[in-house]
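The data below hold one chain only, encoded as structure tokens and taken in the form predicted alone.
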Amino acid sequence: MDAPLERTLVLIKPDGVKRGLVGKILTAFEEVGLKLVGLRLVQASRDHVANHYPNTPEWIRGMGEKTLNSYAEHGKDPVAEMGTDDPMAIGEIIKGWNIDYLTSGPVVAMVLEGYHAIGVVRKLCGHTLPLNADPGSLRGRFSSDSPVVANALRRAIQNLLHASSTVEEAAHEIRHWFGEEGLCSYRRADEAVLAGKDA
């Protein structure tokens, strides 16, 4: 088969846990046929969260540039708002806010398995900016936060979820949150039907 069987990491962030959305979010993934193979409730340390991210200069600059683009789109002055217009400096600030956010309460870490799991999960999650998320997506249904609000309050955007974006990212993140032996293998009762083998 050309369709790849993939595993991906999802984090339900502290705002999702504190709002009691874990069950609804997990149900959305299971209802489309994704198999839960790892699940943990974690109060993560700052070091653990910091090492979740790539932390490359390109990644930090990318966060800064996204923020600068958002300021330009909304007619905001980054120097007045952030004290700088340097994308690297802004990226470091945003990284710090993200670490504050993910350590502000427990997170639910899960690994989901299925055909095209990475793309399916990201589609269900919706756009990383809840303001821009499709209303049927998880972020569109349960959040309306925006960069303008978050930056004004000097905090990360509360967007409920993290989902791996590539096979390589998923492999790193699954190892980081679950180690080498933290996952389960089993067959879902409806697995044959979902794979089209029981027609």
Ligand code: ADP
Second form
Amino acid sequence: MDAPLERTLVLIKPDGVKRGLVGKILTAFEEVGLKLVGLRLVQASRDHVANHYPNTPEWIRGMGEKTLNSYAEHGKDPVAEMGTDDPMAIGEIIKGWNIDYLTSGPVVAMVLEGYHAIGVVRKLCGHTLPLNADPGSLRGRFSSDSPVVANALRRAIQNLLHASSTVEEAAHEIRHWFGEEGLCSYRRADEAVLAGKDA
Ligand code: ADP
Ligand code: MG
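Cool, the form predicted alone is there; where's the form predicted together with this ligand?
Below is the whole assembly, all chains and molecules, this chain first.
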């Protein structure tokens, strides 16, 4: 059976770049054994960022529903906060805020390769909402943002990172940021040890 070697796309969002956290974030991925196979610093256009996300009706509705759940959890009235309690309309508002956020400065786009890379990277990033993220995760260490604060300020949640969540999402996002030939192939010095082939 083939071992599950995966590639995943990570963005260090503009808050991470502007706060000088690029080195610490890269280190967290490198030291767990993930291989950096693509890396760029990009000031992305609104159009490019819009097409990074799936933008399907299900995805937009899902964003709205997650937001409604966190309002319920914090006892907030969605109509007072967002002017509506329709998940589709809330999803559309958040989509626009995400475009503002990801174009508010440069992002670092990278592709990481490793066994279970998609899940390992999501674990290192932590929960989407920094307030709920494990304190050892990157989002938990470096942010305490929440939807209640973010939405009161009419902006996206600043959570430092994007990381692909499925194999399909990773394939789309890697092509979107790196094209067909933008990645490098090489051996890490510790590759044999990490793979347990050095005994
Ligand atoms: P993740 O980035 O963990 O995969 P999602 O794909 O659900 O999370 O959401 C994409 C991004 O949209 C999040 O990283 C966050 O920056 C932003 N976001 C999600 N929910 C909200 C919300 N309720 N209010 C503002 N921004 C949000
Ligand atoms: Mg996502």
